[in-house]
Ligand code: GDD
Amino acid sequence: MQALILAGGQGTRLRPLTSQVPKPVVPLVEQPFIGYMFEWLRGHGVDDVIMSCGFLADGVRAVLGDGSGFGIRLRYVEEPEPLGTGGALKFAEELLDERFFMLNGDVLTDIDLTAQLAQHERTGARATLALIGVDDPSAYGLVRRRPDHSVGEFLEKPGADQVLDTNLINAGAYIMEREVLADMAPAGTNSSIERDVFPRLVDHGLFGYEATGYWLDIGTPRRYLQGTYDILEGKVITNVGARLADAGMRLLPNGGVQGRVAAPALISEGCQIAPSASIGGRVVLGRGVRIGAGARVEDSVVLEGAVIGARTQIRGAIIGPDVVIGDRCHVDGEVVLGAGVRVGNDNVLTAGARIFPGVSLPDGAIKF
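In the form predicted on its own, what does the structure of this chain look like on its own?
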C-alpha cells in the first residue's frame, strides 16, 4: 500500500524549533517526528511513501534519505511554490497508485488505518476521511455523516448550537482512489483538498470513518510537549513507548548518570548528569546533554548538546540543540530556546518566551 504525506509547511507555530530545521525532522523523543508516522504506516501495511515537501526540503532528504532506515521506500516531490493541500496532491499525481493513503504530516496518532481501509472497500467509496471525536470542536471543521457513513456536510468553525449532534472532525488521514484527481484543477494550481475537493465529492462517493485511539496535531510548543509526555507515558502506541515500559519507564545510557532520574524519562547516550542534579519525570535529554550540580529538569525536552548550569531549574520547556544556560537560571512555562542560544547566569525566562537561534543573553538580562 502507498501513502502520500503532505509535509510542505514551514512549521511557523513551532518556531524557533523550526527556524533552521524542517518540521518533519524536528526531534521528538529520540527520532525525527515523521518517524512516528512511518512506524504507524508500516504497521498497517504501507511500504511505499511519497513525501510532498517545500520549505527546507533538502534538510528533510538529508535526515530521512531513501527511507531504508525506517523500513520503507521513500520518494520525494518538491513543490516549486506552495500550492495548498489540493495542489500538492495534484503535483504528485504521476507517482500515485490507483488507491493510496493521503496524510497530513503534522499529526501524531495510532488510529486504525486497516479498519478505515476495510470500510472504504465495503462502501465502494471514492474517498474515505478518518474522523476523530474531540472535546471542543469549535476550533476545527465538523464533519456530519449519514447512517450509511457517507459524508453529508462540512461545518467550518461551528458554533455551540451546531455541535449537538456530532463532535467529529477531520483527522487528516484519507484513503483515495486515483480517479478523484481527474476532476481536480490542473497541476500547478493552488487549491485545498478540504475546501475545493472534498465538498464536491459529497453525494459522489465521499465517506467518513469514525476512528478511535490517540490523535494530536503537534504544531505548537504546547502540543509538542504534550506529544512528548504521551509517548513517554505510553498513551500513544509507539516502539519507544514499548521499550520504556519494558525498562521500568526509564531508558538510561551506560554511564554518566550520577544524579536522580524519576520516571518516565529517556536519557540518551553521552549525557552527563551531576551527582546532585534531579531529572524527571516526563523528561527527554538528547545526546551529549550536560546537567550541572544542583540543577533540576522536569516536564521538559533538552535537545542534543545542550548544557544546563548549576542550580538552574527547567520546567515545561523546550531547550534546543547546543543551547548553553548558565547557573541559577529559571526557565519554565512553555519557553522555547532555539539552537545555539546562550543564556547567562541568573536569568528568568517564563510565560512562553521564545528565543531564536544564535541569540545571547548576558548575566541577569531578563527576570520576568
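Now show me the form predicted in complex with the ligand; what you just gave was the form predicted on its own.
Coming up is the bare chain, nothing alongside it.
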C-alpha cells in the first residue's frame, strides 16, 4: 500500500530546532523523527511512500535518500511554494494509487491503520479519518461523528464554545480514494484539506474511525519532550523502546561511560561524561556530547556534539547540536537552544526561552 506524507510545513512552533532542519528530520531519540512514522507504516503494509515537501526539501532528501535505509521506496514531490495541505495533496495526484494513506508528517503514533482500513472497506467510504480523544480539542480539527461512523461535522481549530460535547479530533491519518481529488481545486491552487476539502465531504462519503493507542503531534517543544519521554518509557510502541526495555532501560555505547546514568536514558557513541556528573532519567545524549564535572542533566535532550560545562544543571530542555554551555548555568523550563548557540558561564535560562542558531551569550548575561 501507498502513503502520502505531508511534510511541507515550516515547523514554526518548533523553532529553533526547525530553523535549519525541517521538522520531519529533526532528531528524536535515535533517528530522524519521520523514521518512527516509516516503522509504523511498514508495520501496516506500506512499502511505497511519497513525501510532500516544500520548505527545506533538500534537507529532507539529504537525510532520508531513497528510503532504502528504512526498507521502503521513498519519492518526493516538491511544491514551488507552500500550497496548503489540500494543495499539496492535489499537487501529488499523478503519483497516487487508487487508494492510499495520507498522513500529517508530525505525528508520533502507533494507532491501528489496519483496523482503520478494514472499517474503510466495510463502510464503503471515500475518505476515512482516524480520530483520537484529546483533553483540549481547540488546537486541532474537531470531528463530530454519527452512530454509523459517518462524519457529521469537521471544524478546524474550533473555539472553546464549540467543543463542549466531544473531544474527538482529527489524528492526521487518512485513508483516501483517489476519486476525492476530482472535486478539488485545480493543481497549483492553495487549499486546506481541513477547511476546504473535509467539510465539503461531509455527507459525501466521509467517515471517522475511532482509534485507540498512542498519539502525539510533536510540533511544539513541550510535545517534542513528551514524545521523547514516551519513547524512552515505552508508552508508544517503537523499535528503540523495545531495545531499551531489553537493555534495562539504559542504552549505553559499547565500552560504557563514566558518571551516573539513571534510567531511562539513551547515550550515543562517543559521549564523555565526567565521573561526578549525573545523567537521567529521561535523557537522550546525541553522539559525541561532553558533560562536565558535577553537571546534572535530567528530562532533557542534548543533541550531537554539544558540550555542557562543570556544575551546570539542565532540566526539561532541548539543547541543539554543537551548543556549548559554560559552567554553573541553569537551563530549564522547556528552553530550546538552536544549533551552535554559545552560553557563557553563570547564565540562567528558563521559561520557554528560545535562542536561535549561532547566537552567543556572554558570561552572566541572563539571570532571573
